[in-house]
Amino acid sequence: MEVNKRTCLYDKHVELGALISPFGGFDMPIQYSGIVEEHNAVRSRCGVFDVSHMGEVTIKGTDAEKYVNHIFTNDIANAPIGKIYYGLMLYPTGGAVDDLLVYKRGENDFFLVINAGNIDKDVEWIRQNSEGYDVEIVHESDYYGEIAVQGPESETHIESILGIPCSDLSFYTFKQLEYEGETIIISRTGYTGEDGFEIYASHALTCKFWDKLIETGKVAPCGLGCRDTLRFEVGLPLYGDELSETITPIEACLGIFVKTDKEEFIGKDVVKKQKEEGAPRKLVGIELHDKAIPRHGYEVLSGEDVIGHVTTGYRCISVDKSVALALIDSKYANMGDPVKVKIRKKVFDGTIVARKFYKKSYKK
C-alpha cells in the first residue's frame, strides 16, 4: 500500500482540526471551518494555504535560458530578473505535460514551480530533454515549504509577519532576500483571483510564518477545497481537469501563453497549427438554468448529441449560480448558444457563457 507524503505543516493542520484527504500524492487539508466560510474569507479578508506539496526545480548554466525556452511555451528570452512567467510544457503532440511558473532569479538562473501530482513526471521530462544543453538541473522539492497568502488584506499581513515592505512587488514579480540567515523567495501571483503572495522557504521558516499568520487571528487557515472553488470562479485551469496530456493549451483557451512566434519549443508545430486554423475543441463556461450541480466528467449535449464533457462544476459561491467549465466541440462553442448537461439520469438546460464567473481583483 502506497503511503502519501506529508508537508512540513501537516501537524499544524491536524492541530487545527482540518479535514485531511489525499491530493497529488500528499495528505492535504481540504477544509477547516468549512469551504464556504474559507472561500468568503479569501474574497473579503485574507486566508493562508499550505502549498508545500508543489514542486520546485532550479535550472542553471550557460544554456539555461535557451533550454527553458525549449521546454516552455511562453517566451523568457531577455526576461528581466525578478519577473515570473506562466506557461506550459508540452508533449510533441501538443498535449500538456504540465502548466507551471518560471521565475527568473539571475542571468541563466531559473526557478520552476510545478504541480504536486506531476513532480516525478515533470522532473524526468525536464532531465531527459536537456541533452545537448549546458545546464545544471536541481530538484529542490524536498527542501522548500510554501505558503500562499491570499485576499485583499494579504499585503498588510505579509508585511507584518516579515517586517519587510512588499508593496514594491507588482503582479507576477518576486524578490529573494535573506531572512534569519536563510534565503527566501516572496512572490506576488496567486491562484484565487485575489491579490496574494507566496513565500518559499525552508521547512522550519515555513512553519514559523504559518504560526505567525494564524496567531494574528485575522488570517483564516484555508484548505484545498476552497482553493478549487476560488480558482474555478475566475476561470483558472487545474491540471487534470482543464489541462492534460490529451488537452492542448489552445483548446484550454491559454493561447496567450503560447508564443508561436519564438524560434522553437517542444510541441510548437501542433499548437501553432491550432492557433492559426482553430482547435477541434474549446473550453467554455456553462450556466445552468437550475440549481443542479454539474461535476467533472458529466456529458454536455446539443440536442441528443454528446458534444463534450464538464471539466469542473460547482454552485458558484460568490455569485450563487450553478456553473461549469466544459471542453466541447468548437462548432458548438458560441456565446449564448443553448446546451444541456446530463447530471446522473436527468438532463438540465444551460447556456454558453464567459469562462470567468467572478471578476479578478489582482494588483496591477
Second form
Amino acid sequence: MEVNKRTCLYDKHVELGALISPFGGFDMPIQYSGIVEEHNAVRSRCGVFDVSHMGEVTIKGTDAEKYVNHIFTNDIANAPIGKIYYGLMLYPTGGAVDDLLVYKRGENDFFLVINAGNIDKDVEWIRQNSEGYDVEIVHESDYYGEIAVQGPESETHIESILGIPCSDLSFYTFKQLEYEGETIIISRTGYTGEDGFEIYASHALTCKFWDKLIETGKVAPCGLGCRDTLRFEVGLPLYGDELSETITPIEACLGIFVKTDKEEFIGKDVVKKQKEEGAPRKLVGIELHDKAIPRHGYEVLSGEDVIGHVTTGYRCISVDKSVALALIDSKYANMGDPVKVKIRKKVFDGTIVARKFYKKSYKK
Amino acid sequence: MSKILEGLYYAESHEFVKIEGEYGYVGITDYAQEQLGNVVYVDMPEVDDEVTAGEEFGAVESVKAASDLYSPISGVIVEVNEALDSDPGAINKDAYANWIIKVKLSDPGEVENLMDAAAYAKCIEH
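Could I have the structure of this protein in the form predicted in complex with the partner chain, to go alongside the form predicted on its own above?
Below, the chain from earlier opens the complete complex, with every other chain and molecule after it.
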C-alpha cells in the first residue's frame, strides 16, 4: 500500500484537531473549525494555510531563460528580477502537464512552484525536455515548507507577528531575505482571491512561523476545504478539475497566460490554432435556479443532449447560490443561455453566467 | 464525542430511526453530521414516496460533498421536514431533533435488523 507523505506541519494539524484527508499524495488538513468559518475568516480577516505539499524546482544556468520559455506558456523573456509569472506547461497536444508559478530570482535563475499531485510527473517532464539546453535542474520540494497567509489583514500580521517587512511587495512580486540566518522567499501571491502572501522556508522556520501566527489568535488555521471554496468563487482553476492532460488552457479560458506570439514553446501549435479559430470546449459558469448542488463530474445538458460536465460546484459560501464551473461544447457556451445539470436522478435548470461568482480583492 | 441516544435504532450507514407507534422518524446520526461538517442542503423525497430498508431515498450535502441517504426501514413517507429546506444547518446543531422524513412503517419488525445505542457506539469506534 502506498503511504501518503506528510508535511512538516502534520503534527500541528493533528494537535489542532484537524480533519485529515489525502490530497495530491499527502495527508493534508481539510478543516479545523469548519469550512464556512475558515472561509469567512479569510474573506474578512486573515487565515494561514499549510501549502508545504506544493513542489519547488530551481532551473538555472546559461540557457535557463530560454529553456523555461520553451516549456512554459507565459513569456519570461527579459522579465525583471523579483517578478512572478503564472502559466502552464503543455504537452504537444495542448493538454496541460501542470499549471505553475515561475519566480525570476536572478538572470538565468528561476524558481518554479508546481502542484503536489504532479510533482513526479513534472520533474520528469522538466528533465526530459532539457536535453540540448545548458541548465541545472534542482528538485527542492523536500527542502521547502510553505505557508500561505491570506486575507485583508495579512500584511499587518506578517509584519507585526513575524517581523517580515512585506508592504513593499506588489501583486505577483517576491523578495528573498535573511531570517535567523536562513534565506527565505516571500511573495504577494495566493489562491483565495484576497490579498495575501506565500512564504517558502526550511521546515524548522515554517513550523516557527505557523506557531507564531496561530498563537496570537489573530490568524485562523485554514484547511484545504476552504482553500477550494475560496479559489472556486473567484474562478481560479484547479488542476484535476478545470485543467488536465486532456484540457487545453484555451478551453479553460486561460488564454491571457498563453503567449502564442512567442517564438516557440511545447504545445504552441495546438493552442495557437485554438486561440485563432476557437476551441472545441469552453469553461463557463452555471448558476442553478435551485438549492441542489452541482458537483464535479455531473452532466450538463441542453435539452436532452449531454454537452459537457461540471468541473467544480458548490453552494457558494460568500454568495448564497448553487453555482458551478463546467466544461461544455463551445457552441452552447453563450452567456445567459439556459442549460440543465443532472444531479443524481433529477435534472435542474440553470443559466450560463460569468466564471467569477465573487469579486477578487487583490492589493495591486 | 458523538452523541448517541438510547431508544433509537441505528443503521451502519449512519441513519437513525425513532419509532413512535406505527411511524418512524428517520435522520442522520450525530456522528454522521460531525463527519460531514457544515450541512448546506438536504435533497429530500416527497410525501407519498415509498422507501425500502437499505435503499437510497435522498442525499445530505456538506460544503465539500454529497452523501446518499439510505432508509433504515420500509414504508410510505407521510411527512418531510420542510424546515431543513431553509435551515439545513439545523442538522449540525441537533441531528436527532432534526429528522428528515416521517415514514408509516410497512414492516415494524424490520427494526430488529438495526443496531441499538450500545451496538452503534461500538460500530463508530472502529
